[in-house]
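Have a look below at one chain only, the form predicted on its own, in structure tokens format.
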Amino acid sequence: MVNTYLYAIVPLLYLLCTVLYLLHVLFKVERVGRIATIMTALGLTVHGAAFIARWLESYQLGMGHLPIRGPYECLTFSAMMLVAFYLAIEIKIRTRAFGVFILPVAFLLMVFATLSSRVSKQIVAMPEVLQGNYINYHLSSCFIGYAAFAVSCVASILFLIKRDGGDAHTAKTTLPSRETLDEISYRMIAIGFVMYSILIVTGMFRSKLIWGSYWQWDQVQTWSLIAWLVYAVLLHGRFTWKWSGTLTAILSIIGFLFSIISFLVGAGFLFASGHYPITGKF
């Protein structure tokens, strides 16, 4: 299928972008940085084309659905959103050094999705619990939220290890200031929190339709709620008590870890759940 070939190209492009961004930072060559940006945009374009091709092919097979259902599609969609967020940040803050840390994450997600024998790449008919248009809102908000939280987590880690310094000559090839990293983390959390709120609300309606009640304390529901509460506390503290810096960076990392646990459970990798019974294979 065309989408499979396109998806196979994407990790190679993201790997090339990672190398280019790294060379740009190490040797401070602006031309290499521009090429890195162009290749990242190309990679995202190919990624988007693969997404659309898989969407069309699902209809040709009589199982038409937005390709965000199932671990393979969710992983590739998350990687696509991660790169989209990164490019927006690069344009906003006008530095490419952040790409050294974001593009490898997208690359690893794509490698795992496309090469792992544990992840099925076939387009299959969705089970009843994943049918209906409402599930598109549920899953798209979920993985857009994951991508935003991942960017926030990376920014927070860099904030904790960053020491401000340097001069104007190296400004474009060094990491953003701690203040900028803190702002990136906050804005990504704000986006992710909105998406995660939509995830939880649509999940409650799903629970009502499938199980007869809005909340079942299912493993995925529980871990998702914990992650949502961590981010809610962070945002509340930022608005009310002007939290920033180390405290919010640590909370950002903790919240992302809880959200990853939620994904692993939901995909059936850690525990059995109503979302995805454990089978030993994604």
Second form
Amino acid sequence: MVNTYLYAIVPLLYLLCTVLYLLHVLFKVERVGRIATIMTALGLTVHGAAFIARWLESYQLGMGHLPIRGPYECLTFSAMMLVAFYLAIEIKIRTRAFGVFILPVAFLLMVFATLSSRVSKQIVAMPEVLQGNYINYHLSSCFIGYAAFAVSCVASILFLIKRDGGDAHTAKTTLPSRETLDEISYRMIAIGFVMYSILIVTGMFRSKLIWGSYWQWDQVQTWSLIAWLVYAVLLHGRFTWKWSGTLTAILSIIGFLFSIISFLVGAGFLFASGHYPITGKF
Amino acid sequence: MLSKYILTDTDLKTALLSGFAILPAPMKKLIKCILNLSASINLTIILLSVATLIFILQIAQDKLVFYFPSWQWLSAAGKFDFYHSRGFFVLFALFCINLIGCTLKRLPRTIDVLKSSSKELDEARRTSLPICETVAVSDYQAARQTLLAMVAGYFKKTGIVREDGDSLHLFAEKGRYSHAGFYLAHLCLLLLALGTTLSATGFQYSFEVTKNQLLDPLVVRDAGRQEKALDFSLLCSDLKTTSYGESSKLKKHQSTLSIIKNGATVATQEVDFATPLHYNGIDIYQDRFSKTIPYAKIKIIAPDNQQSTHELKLGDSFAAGATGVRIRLTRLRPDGVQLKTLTLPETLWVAQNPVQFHQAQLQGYQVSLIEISQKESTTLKAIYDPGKGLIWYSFILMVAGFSICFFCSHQRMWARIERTGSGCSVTLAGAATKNAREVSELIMTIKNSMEYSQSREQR
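Please show me the structure of the same protein in the form predicted together with the partner chain, now that we have looked at it in the form predicted on its own.
Once more the chain from above appears, this time first in line as the rest of the complex follows.
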């Protein structure tokens, strides 16, 4: 299987990128930073190639589904989205220091996915409820949303750590300014919120088909709604009361914790739920 | 002609205000207070926070009590089903009222911004704008050209409002309709809620059908659990199971269904879990797996020698002649079946020899078993969902609304060039609903460019 070889290379590349970003931040060598960016782009390309290879191989095996089902595919897809968001941020705001915090997360997700004995790497046949394009929209919006919220959470933690009056983002090798971190956090929440809205409503349609009603107060549905509500509070506060800074950073972290709970419930690690979209058990 | 019958905004406002004026002072105060509260963002945030907390307590009370034993009181609260209580209804109603209130409250401000009468940068406007820069230059024409080129480059149009020999007033904007995002998102949230409410008036009914069976007519149970015969028949002509490749893992269960109306086939389709057969607002889906189940063929002879046969699977029932008594098949063995009347708890084992019930209403009726056969059967479901279209379109518009809200910005820029003695003064001002930094950067770029040209000229 080509995809497993390619997926095995990806964590090594992300580890290398993490080390390069760290060296860049510690020794402030511009060339190392540039190499780190190139390696991250290469890592993302290999990751994308692995994703496409797995997709094609699933068709060769007669199963034919977008590889975002099952714990292995979910974790690797989330890591890919995380790195894609990071690269977009790096290009947009021209800061590399953020990579020191995002790349290790992507690396750990990939290591867990590829090395954990609890995660099967096999391409498995999906039950009827997890087939079709409709579930692709549901699951892809889910993991793009998680990745966006994860980046927002990291930006919020850095915002809380970074002190006022520190070196602003003029120095590319240090952390971005608090204002930039706040802006990154907001933009990622905006993307994540749209994705989460798609996730919840597409889930409602599936719920109607499976259980006969749009809303079941199922554990996964409710935890996702709770995370959505927390982000809704944050966005309303930000738009109307011009909330920013510490309060939005704390809310962003809380919102991410709830979305993680929803993920863990969906993966069958926490609470009993009527559906496990990630593990494919219904 | 018609204009005298049309109520203008001013008339409406006057009428409402005069009606409001005759109310007693405490009533006025109360109405004002309610209106302000219903349109308050404080209420929005309180409602969202309260809902979040209640949902957490409802869903995680077991774990919370386990990890924090002092929270034992939550166990009692956990028995209370909030989702189906009046409290939930009140919370939901308040949320809808608040959504409408906030939307209406914001409307005049949005109209003001969109109808912004003065596109000229007068002093009152200049002081009210968050971004404002002034630069003094000597060459009017050069400043004019730089300004027009840079504004046209960013806003795709020059936007000259007024120009005479001594002054130029310019106004340019983009993302004018980004305000619609807020209304779209909020309206669609309400429509989503309305759609799910409408959906509750529909029905979802699962039923079993055997291969080649004609359900004439198709009988379902509606939202009130009442049996309802639909105005068409359903024929299941084939049942199919697909596996993944050569493995035995099941991929799909499919049924070939036909809708028959007035003796003619009006629609035929292969349905599966996600592909329904649509007819007359009703969607028929494949529900559960196909299987082979035993059927018993029962013959019943009335006292007047009228005969009827019924094919039943376990749990099915039929009416015995004109008596109105229903008889259900409760057990099935290779050599016989057990029947039970629904009115009285009388059971009867039936084999091939005719037997009789002892009930008075069934006196003279003889029941016998003709045969037991195996039939391929599957479960289908008929769904009538009047809210589906509304939910679907609201969802698409809601996502569009959120996207416009978060990613589009109404950016406006005003500029004024005035001759002053030997040179001229350029005033640049701008505002943006989001991403004000972009407008600020544009204004600074124009200013720097003019200052750079000025310094080059002086050299």
